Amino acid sequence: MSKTFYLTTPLYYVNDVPHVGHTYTTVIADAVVRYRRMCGDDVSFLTGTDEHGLKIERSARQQGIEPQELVDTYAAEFRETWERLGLSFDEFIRTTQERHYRAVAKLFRAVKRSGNVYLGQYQGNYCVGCEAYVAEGRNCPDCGRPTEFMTEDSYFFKLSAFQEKLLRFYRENPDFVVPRSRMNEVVRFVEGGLQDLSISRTSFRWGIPVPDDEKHIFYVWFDALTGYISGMGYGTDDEKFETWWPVDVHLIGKDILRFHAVYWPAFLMAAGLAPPKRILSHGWWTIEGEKMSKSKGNFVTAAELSNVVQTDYFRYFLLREIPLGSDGNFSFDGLRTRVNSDLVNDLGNLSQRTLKMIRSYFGGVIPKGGSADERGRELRDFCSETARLYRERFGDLQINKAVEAVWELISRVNKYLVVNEPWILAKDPNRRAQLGSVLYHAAEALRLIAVMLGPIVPEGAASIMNQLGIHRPLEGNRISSLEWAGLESGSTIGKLSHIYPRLDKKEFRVKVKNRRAPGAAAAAAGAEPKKTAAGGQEDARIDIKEFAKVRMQVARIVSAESIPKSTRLLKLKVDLGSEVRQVVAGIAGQYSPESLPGRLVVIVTNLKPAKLMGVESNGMIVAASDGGKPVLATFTEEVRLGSVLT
C-alpha cells in the first residue's frame, strides 16, 4: 500500500497578480510533490487563493465593484498561472467556496465546544495590510506600515490557555519547523507568553459569517487557514479528510511563520484535530538587490518570467539559488548566467556528446557495459553516493543541496569522458569493446542524472530520457531504485536535439526589457497610471504599426476535449482553412467541451508555440472578460475560414 503523502501551499491573497515569490513558494511545493510521486507515494498538492478581508472590500468599494467580482478576477489569474506553468496541483481551494465556508463553521463550532471561545471587546491598532492586529506601537511589526485603532465586539479565542501545550508539543517535535532558527524564533515567542486571540469583526461585511451570531464575521487567519482542510474533506468528506489529514508539510513565506505555527496548531487542537507534522518557512527574494516593492516598480511578476524564458530556467534558478530558508536575490542577467552555466554547458553538452558518440560509434544502439576498469567502478560507486545524498537531502527538504549533489555527478562524468577520451578509442578497432564500456558507463549515469533531475527539471528531464529511448513518463522512474544498469544495452536511442538553447546576452536582455507591453509596467507593479500635464493619464496607445503585428483570423472548432487535472483548460482543433491547428483555451469554466465544435471562433495566429500543463498550443483564442468569465469572440453570420481580421 501506497504512503500518503500532503503538501501545501499558502492560500495567496487575491490582491495582486502572482509574482515572483509566489512562484517560488509554488515551484518549492511542485518539487517536492513530483519527488514523492517518483518516490511512490499517493501525493495531494494543496494550493489555492485567501479571498476575504477589509483589504478586499475596500479596493472593490474603489474600483465600484462588488468583492465577488474582484477575488473571481485575482483567483482565476493565479489557477491559471499555475496551469501555464505546468505546476501540478491537486486541489484548488478558495476562501469564497460553499465548501470552505461549511469547513470554518464546523471549526468553530468545534472549538467553542471545548470552551476556547468567548464573546469579548477589542480595542487596538490594526494592520489593514497584514489583516493582523498588533500588540503595542502605532506600526506594524511585520510589514512596517501604519495601523489603524479600532474598537468593537468580537469573539476570542483563548490562545493563553494553549503556551504550554504548545511548548510541549515543540519539544516533542523539535523539526516541526524548518530551518531550526525558526524553530527558535517560533518558541521563544511563546515562552514570551500569548493573548487570547480575536477571531471575529464587526465593521466590516467582506467574510464568512459566524454561525448563530451573523453580525460577526470571521477575522481572517481563523478563516484562511481552514483552507487547508476544507481543501481536503473537512467538513463535506469524512473518508477524504481521515485519509489526508494531517498535513506533511506547510510551505510558507517566513512572513507568516506565527500565524502558521502558532494560531493553527492551537486551533485544531482546540477542535481535537492533529497538528501538522512540519512546516517549510523559507526566505524571501530581492529584486536586483532591493526588496521587491510596488512603488519603486521593480515588481517581477510570473507572467513576465514566463515571456523571457522557458519554466525550466526559472524553476532551476529558484530552487538551485539559495538554500531552503535563506533569502535570495533575483537578477535575470544571474538567471542568464546560471542557466548558461549549468544547464546549457554542464548538463547539455554531456547529454550531447554522449549520445552523439553512441550514434556516430555504435548506429545508436546502446553498448554493452562489460566488465568495468578501476575508472568505471569509480563513476558507479559516486552513482550510489549521489542517489544517496539526493534521496537524503530532498528527504530533509534540503532541495538546493540536492541539486548540488546531482551537479557533482555532472562533473564527474564529464570529467570521465576528458580521462578516458573515448574520441580516442574510438580509432582503434581493438579497443572498441573498452569504449563501448565508457560510453555504457557516462549513458547510464546520464540516465541516473535526468531521473533525480525530474523534480527540478521536469521538460529537460523528460527530454533526456527521450533520447536515451525511455519513453515511460518521467514518474515512472522510482527514486527508490536508483540502480546501477537500469540502461538497457542494445537498444535503441532516440532523436537527438539540444536540451536547453543558449540565452544570448544581447536578444535576453532585450527579452527582459520588452518583457511588459506598451503601458502594462505600472500596472503589473500596481502602480498609480503617471500623469499629463492636462491632468489625464499618461497615453499609453499604441500606433497602427504595433497593433498590425498581431495576426487574428477567423476559425472554427473542430473538436474540444478536457485536460487532465485542470479544471479551466481545455485542447481544442479549429481549422482555418489551410490547416488544423491545435490550441489550448483557458474557457472549461464557461463552456463544456461539447458544447463548442462548430462555433466560428478568432484565433491569434502568429503566437510563439507554448505549452499549458504539457499540451502544446499554436495559437490563442480571443475571447472577452466579462466579470471574471471568459466569452468567446465570434460572428453572427458565415465568415470564409482564414480570414484576416482587420
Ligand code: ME8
Second form
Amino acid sequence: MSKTFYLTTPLYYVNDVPHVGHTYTTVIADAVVRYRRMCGDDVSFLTGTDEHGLKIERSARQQGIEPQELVDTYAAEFRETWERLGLSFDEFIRTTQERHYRAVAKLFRAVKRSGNVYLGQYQGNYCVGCEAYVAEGRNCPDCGRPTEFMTEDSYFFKLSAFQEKLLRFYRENPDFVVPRSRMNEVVRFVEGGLQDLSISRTSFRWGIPVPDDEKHIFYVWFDALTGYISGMGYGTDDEKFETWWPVDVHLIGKDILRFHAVYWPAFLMAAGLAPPKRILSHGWWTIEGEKMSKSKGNFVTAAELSNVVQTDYFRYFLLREIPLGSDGNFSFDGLRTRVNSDLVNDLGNLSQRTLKMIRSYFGGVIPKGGSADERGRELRDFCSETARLYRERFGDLQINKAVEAVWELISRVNKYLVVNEPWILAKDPNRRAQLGSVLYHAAEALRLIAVMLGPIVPEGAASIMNQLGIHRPLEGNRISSLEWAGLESGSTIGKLSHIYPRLDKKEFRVKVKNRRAPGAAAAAAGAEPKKTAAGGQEDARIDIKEFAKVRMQVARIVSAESIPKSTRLLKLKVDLGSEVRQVVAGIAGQYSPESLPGRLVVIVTNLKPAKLMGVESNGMIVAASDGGKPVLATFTEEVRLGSVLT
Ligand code: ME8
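Moving on from the form predicted alone, kindly provide the form predicted in complex with this ligand as a structure.
Entire complex below, previous chain first.
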C-alpha cells in the first residue's frame, strides 16, 4: 500500500479576496503535493475558508445582507480562484458546513470529558462600537475610541495544564516546527507559562453554538482549527479520518504559528487525538518593501496576478525567490527580471536549441546515446547528483534549494552544448555518432529537468515533455523516471514551440498599471505603450478624443436578479430616461439583488452588446475595483437620468 500524505493550508478568512499572500501559501502547498504524488504517495491536500466571527457578522450587517450570503460569495471566490490557477486541492472545507459543525461539537465534547473545560468569566477591555475585546490598551486599535472593562461568561480550555506535555512533545519532536528558529520561539513561549484560554463568546451570534449551552458560540480559533479534521471525516466518517490523521504538514504563515503549534496540539491531546506531525511556518511577503494594505494601494490580489502573467511565472517567482521561512519583497519588476532570466533565457533557450538541433540534424528522431565519452559521463553523473539533491531538499521542504539544484543542471547542460559544439560536429559526416550522442545527452538531461520542474512550473514542464515526444500526462511521472536513459532513442519529438514568451519591460509595466481593470490582461495584450514628450518612459495616458469615445450616462436600476449557476453575475434592468436596458454586471459578490433597485449608477452605453453566461448585456456598469471588489459609482445629488458624463 502506498504511503498517505496529508497537507493543509490555513483556512482563509472570508473578509478579503484571495491575495498574493494567500496565493503564496497555496502555491507552496500545491508544489509539495505534486512532488509527493510524484513519489507515489496517496495524497490529500486540504484548503478552505474560515467563515465565522464578529468581523463577518458586522460586515454583512453593514451591507444589509445575511452573514451566510456574504460568506457564500467569498468562499466561492477562494475556491474558484484556486481552481482557475490550477492549484490541485482535494478537499475544500468551509467552517459553515454541516460536517464541520458536527466535528466541532464532537471535539468539544471529547475535550470536556477529559476534564479540560470549565465555565468561567472572560474579562478584558471591550470596544462597544466594534463589539470586540481588544488585546491591550485603553483605546480600540481599530476605531481609536476608548474601551470599557467588561466581563462575560465563557468556557475556558485548561491550556495551563498542558505546559509540561507540550514541552515534552517538542523535545521528542524537535522538527515539529520548521524552520528551527520558529520552533525555538514556540518553546520559549510555552516555557514562559500558559494561561487558560477562553473558547466561547456570548457577545455576538455568528458562530457555532456550544453543545448544551447555546447562549455561547465557539471562539473562532477553536472552530477554525477543527477544520483540519472536519474536512477529513472527524465526526462523520471514521474510516476516512483514520486513514489521514495525523496530518503530515500544516503549512501556515508565521503570523498564526502560536495557534497551530501551541493551542491546536493541546486541544488534540486533550481530546485523545494525535497532534500534527509538522508545522511549516513560512515568511511574510511585503509589496514593494511595505506591508500590503488596501489603503496604501499596494494590495495585489490573486486575480490581478493572473491578469498580469501566466501561472507558471508567478509560481516560479514565489517559490524560487525566497527560502521557505524567510520574508521576501514582492515586486512586479523583480518578477519580470526573474522570469526573463531563468524561465525564458536559461530554460527556454536550452529546450529550444536542443530540440531544434534534433529536428534539423536527425529529422526529429531522438538519436542514439551511444557509449558516452568523458564529458557525457560527467553530465550523467551531474544529473544523478542533481536528482539526489532535488529529492533530499524537496523531502526537507527546502523548495527553493531544490529548484536551485535544477538550475545548476540547466546551466551545466547549456555549457555541455557550448563545449561540444554540435553545430560544428554536424558539418562532418564522420562524426555523426558523436553528434547523436551529444544531442541525446542534452535531450535526456532536458527530460530529467522537466520531470523535476513538474511540481514547480507544471505548464512549462508539460510543454517540454510534449515537445520531447513524451505524451503521458505529467502526473504519470514518478520519481523513478529520474533514472538516466528514460528517453527512447528512435522516438519522434513533438511539435516545437517557445515555452515561455519574454516579458517586455514597457508592455509589462502597462499591464501592471492596468491590472485592476477587469479584462486587464486582454486590454494590455494589445496595448501599445507610447513614449512621453520627455522621452523614454512608458505612458498609459490618452488624449481627450479617446476619452470622448466612451459614452457614460446616468441611469437608475429598475430591477436586479441572479443568473443561475453564476456566483458573480447579476442581470440588471437600468432606466436611462429615454429607454430601459439590460446590463449584466459582475457584482453579485458585493451586492444582493434586493439592495439594488432604485440606485443611481453610471452605465457605459456605447459598448457593443455581449453575452455573459448566455445573457445579453447592453452596456457596462461603472465600478471602482477596491482590491478586486467592485464598488458602484453613484451620485449624491439629484441628476437627470440619461445625463452624459463628460
Ligand atoms: O489567519 N505573506 O486567515 P487569513 C505571506 N483564518 N503569506 C501571507 C500574507 C503575506 N503578506 N498574508 C497572508 C487566518 N498570508 C485564519 C487561519 S487556520 C485554521 C485559520 C497567508 O485569511 C499566510 O498563510 O488571515 C497566513 O498564515 C494566512 O494567509 C492567513 O490567512
